[in-house]
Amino acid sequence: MQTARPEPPIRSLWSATAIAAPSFAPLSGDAQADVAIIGGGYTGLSAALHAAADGLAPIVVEANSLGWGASGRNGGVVSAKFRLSFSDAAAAHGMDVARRMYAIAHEAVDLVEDLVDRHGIAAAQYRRVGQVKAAHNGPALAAALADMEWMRERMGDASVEPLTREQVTEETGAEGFVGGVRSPHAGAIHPLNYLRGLAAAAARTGVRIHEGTPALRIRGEAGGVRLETPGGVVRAKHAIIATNGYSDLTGASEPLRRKIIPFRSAMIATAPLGDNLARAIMPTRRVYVETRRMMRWFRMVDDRVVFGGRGAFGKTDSQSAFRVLRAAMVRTFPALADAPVESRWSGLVAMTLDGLPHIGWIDDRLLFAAGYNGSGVAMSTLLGKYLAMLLRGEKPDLALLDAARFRTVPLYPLREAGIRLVAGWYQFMDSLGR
């Protein structure tokens, strides 16, 4: 039975600049809990924190170290969005559903802010800086402006605003964009420090956390579940699977494995820039995303450019993907041609067929939340809270996130070939400027 994926050590900016990691010993011996949580990322730790606040006794088991997966490898963008636009949600499911999805997205950002403040996670360096969507051509700009107008008229969100070509250049320091849209509903965070802050807060509330403890098997038994690990057995009334894009590590997360398409995302970070260059690039210090099919995003962190995007194929870091990413960064910011890249890392994004995360009951003892599609910092935090609500018998309005909508991937063994085919086509269209 596979226990943990052997990947090279993470060489991320976050691991190089993080606060000291709290240390949690592997499980040794048997344990009892109200809820056993598989996965020590944002989802699992948020669920544990909120369950403990309800008076429950959670136990968290993590196969590797806390932050080894997506919670320690992401870009640190805290956004109020889904891959499915709110206008498309309204067209397919009605305005009531779209409004609820809008409320969920904004609740997620608010919860991150609340947890950072409530638990004193200053090292997370969270700031609500807003986001700029920079359009790479006329059709992309027209689509972004149309969506902005819909948000204003139908959702009553007057805070989103259009940007001219000149304004996007002022925002980004890059001259290759034709215009854009600015929204205040986004923030920036040090993702690994946020994760470690959540872990420390959970431990202070009495949550038991065990690193280096893969959940090998989970079985139902009288009165609850039996979770088997190399060091002992956890017996609990309920269990939560919170493994997201890393749901193929062990058999315990088998219920999620065929419903998720792992897609590798890569990031690079420059060395600190000189004062003049640091002031010229992204001077407003927001988070930025462009509109190409193989989407790129970028932000400044301590006078370093962090530049990320999709398309790092395979099961481990890809040097060719890093080279492509650096070339894209220099095309966007020619002044960075000689800037050394100090950090390179990648991780798995958990994609779903409908582009939405999902949460709910697998059976009367087992819960899950997964499938954040590249926007998981805020949403995984919120769905951890919703998992605790489900545990205490509540039925929050999940709109399109309900477990009943979570579909199995057809032709699952062919998923990697399919990803490469689609991504290759997207890269080709982007190269044509389409």
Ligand SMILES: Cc1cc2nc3c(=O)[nH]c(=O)nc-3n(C[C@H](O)[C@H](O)[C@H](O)COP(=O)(O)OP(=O)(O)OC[C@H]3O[C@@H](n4cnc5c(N)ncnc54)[C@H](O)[C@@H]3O)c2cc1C
Given for the second form:
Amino acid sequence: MQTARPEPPIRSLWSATAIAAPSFAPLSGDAQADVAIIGGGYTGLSAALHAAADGLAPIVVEANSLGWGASGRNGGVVSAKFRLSFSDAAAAHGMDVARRMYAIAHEAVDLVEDLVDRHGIAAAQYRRVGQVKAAHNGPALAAALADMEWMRERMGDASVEPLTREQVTEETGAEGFVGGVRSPHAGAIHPLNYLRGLAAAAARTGVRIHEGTPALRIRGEAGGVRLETPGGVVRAKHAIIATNGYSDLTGASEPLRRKIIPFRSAMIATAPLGDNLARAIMPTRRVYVETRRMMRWFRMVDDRVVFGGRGAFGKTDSQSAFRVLRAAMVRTFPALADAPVESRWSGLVAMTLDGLPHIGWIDDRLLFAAGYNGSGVAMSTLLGKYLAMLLRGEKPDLALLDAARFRTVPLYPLREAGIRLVAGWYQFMDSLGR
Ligand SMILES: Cc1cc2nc3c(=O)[nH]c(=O)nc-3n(C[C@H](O)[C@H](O)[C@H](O)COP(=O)(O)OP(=O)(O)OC[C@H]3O[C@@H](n4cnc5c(N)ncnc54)[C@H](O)[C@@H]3O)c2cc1C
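Given the form predicted on its own, state the structure of the form predicted in complex with the named molecule.
Every chain and every other molecule in the complex is listed next, the one we just looked at coming first.
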């Protein structure tokens, strides 16, 4: 009789393999800053780092530990894209807007590379490995190829190449895809080490960071804002809300809460594979995404398969969501049927109605950036830099990311039911092969 393997604890591969965490004490007593930043993920830390480089004195308050949010738990895929495609952006808003969106997406990847270089974040193990989009059926392949042609002809980006079924098998080691496209504009990173590297760089540049310090409320007062935390008050000229998918921890993120739909995304990682399997699976060691509506993505990290997809609905993890993910991994790579899963974890991505992140002023003292729709490693880093530009009084061309376009989710209290409905419909359509 086969005995079931005990489920591993819910802990990310990244926290199991990360460099030591710098530790920052909770705020105790009152403090003064030029800008108070709520949230210690990539958005908050990048904003702080860039603001400090401009000579400002920022304070970052993080309710948990740095990287506790999506920035410490993501797949580490560094990509130059939005959920809304550039061709759809062009169809709806014109070519100039699509070009600017393309430039923003690429600037984001370049910035990650530049920060890793400039601040010596070697532990992030960043490499521009390129990405393969693997089509799960004919219509999905046709759509991916049409998009590629559009990128070549209209955007002048000839770097994206078509892949035959055989080439996708050579790239991935999986037999089930019918073709795909390959793009060089993507990298792979150790997300938590990147986050910790950014935090160390920010601290060296003079940023004050307080972990275990939830901002409970933001109030306007003469000459600025007042941020209340359990251990003291931060007074600052400006505040930035950088809480993204975790915008319902306290009332401080209230201006964002109803504009964001938190969606749980989950990941698993196998134990290191033996030599033969490690050579056969994803031999080109890029990052790989599928074309299904309920998208899955995968990569190899130190001979482990890391596989991501939809997590449990609701506020907590469920064993069944991880089992579904493992089953999807084994369907994609049947040779992994006996590979033990060593790490399982999940986090919240922030979906928005238009599939785009947004950034800007809430009023004359309060800024925000949020809504990365699951593609935020590079973009949140860039929007942190843009937040610092806005603080300087600059007006970068934000195209479709402008705060004015950030819409409130209608019938917000029904969002959980809405998520289940949409996800169920996507899964149904995927199962029909449409
Ligand atoms: C499982 C998963 C896989 C993903 N994979 C990828 C990927 O491969 N590639 C990609 O590009 N993107 C990916 N993403 C998305 C990406 O990780 C996020 O877009 C990005 O990390 C967002 O960064 P952030 O700083 O805005 O938010 P977060 O990193 O979520 O940080 C927000 C922080 O705010 C803190 N906070 C909340 N409220 C308060 C308060 N009141 N006071 C103080 N602090 C507060 C939270 O504790 C949290 O640490 C993934 C996300 C998940 C969850």
